[in-house]
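Here's a solo chain for you in structure tokens, the form predicted alone.
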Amino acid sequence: MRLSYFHSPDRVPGEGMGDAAVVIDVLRATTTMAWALHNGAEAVQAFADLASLDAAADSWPAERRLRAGERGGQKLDGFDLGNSPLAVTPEVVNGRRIFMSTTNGTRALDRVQSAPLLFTCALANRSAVAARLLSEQPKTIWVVGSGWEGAYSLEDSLAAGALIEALLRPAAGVAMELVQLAGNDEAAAAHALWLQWQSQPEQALRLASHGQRLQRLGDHDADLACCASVDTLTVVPQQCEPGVLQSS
């Protein structure tokens, strides 16, 4: 397998798309959808724009939807839920769809829909999306970071970093030398940013420019504090038509 890691999706080709695609916005799009997940919603739907989501949202009979969205960290006004992990409990989301759209995770779901495997990966779920792949066995994988609305972001990099990790790890049934870095360095960066950080990951995240973001806008320590746990979930997106992600 040939791994290439993009620190933001206007950072991936726009040819020759990857047998596999991984998306990760750790802070907070693909941890809310891996807790959504775990916690019985029915899917999530991702949307690159409020007009699409709308549109869709109001096809779906409501008792059975929830629109979730923010936008530079805040909820946006008139949606049921905002983009916390700790939101998504059982109780709300059980059974329903939500309908999603975020700064700049939903984005980059957008930017690889048409990938022949797309899931979606936290530092919650990592080990559990690597089990997938080396199951899965894809030739190209391409890992795709959210960024900041274009930018570099440093927590992407870092769970990039992780499932790598995981990749590489004997233990994991697949002899090292079966994954390659595809001579990617930004990939054999980030998993040197993992190395570095692997056991003070919420220090990582609030080192941040979006974790510091995140301090400032309001008491988000719960909600680092969740998406910096490592492996606490088994739920693995995966898209099952395109933008629509379930439990696999």
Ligand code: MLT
Second form
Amino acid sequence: MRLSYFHSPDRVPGEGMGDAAVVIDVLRATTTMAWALHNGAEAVQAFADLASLDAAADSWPAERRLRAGERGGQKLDGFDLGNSPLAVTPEVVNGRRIFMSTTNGTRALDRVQSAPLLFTCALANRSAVAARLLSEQPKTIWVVGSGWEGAYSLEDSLAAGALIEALLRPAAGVAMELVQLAGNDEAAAAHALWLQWQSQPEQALRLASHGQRLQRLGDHDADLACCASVDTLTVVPQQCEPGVLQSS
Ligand code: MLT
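Let's see the other form, the form predicted in complex with this ligand, since the form predicted alone is already up.
Following is the full complex, with the preceding chain placed first.
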């Protein structure tokens, strides 16, 4: 396996595609998706734009759908949900499809929608995603951080490093080495970032510019703690049809 890390969807090469793609948006889209599917949502359907979201949601039975919309860290008016992992409780999401659009995370998903195998990852489920990749053994893995409007984001790179660390753990008695796994310098740098912050992930999220944005908006302490928790979930969100993620 060779893993390349791209810190924003804009960095993904225009040509070709990995055998597997993993999209990360720790703050907060892929954390929210993992919790929603863990709590019984039928699926999360991701949209880069709101007009397509509305058209798809309108064609779904009202009692089995929820609209989740976020821009700039804030819930969109008229939507059932914003993008908080704490809001997707079993009572709210069980059996429902979540039609979701966020500032960066759903755009990153859209960019690698054509990957033969597509997962989403957060700190909460990074070991589960790593175990799945180890069992599937794709030759090339493209890990895509959502970033912020094209810019680097600390928290997504941190989680890419956490995923790499889990992939380096001995599996079946054989340990893979970073020199074999890292397909580009960004992957090696993400791993170094994780080694630096692994004992204080929440501090890293609070230092990150989007973590600071959420703190400025106020009332996000519980979200930050939830997004910083590592290996709390075993769910692996997997794309089953373009844009549609289900628990696997
Ligand atoms: C995004 O897609 O940029 C986010 O998940 C932002 C957020 O809601 O914190």
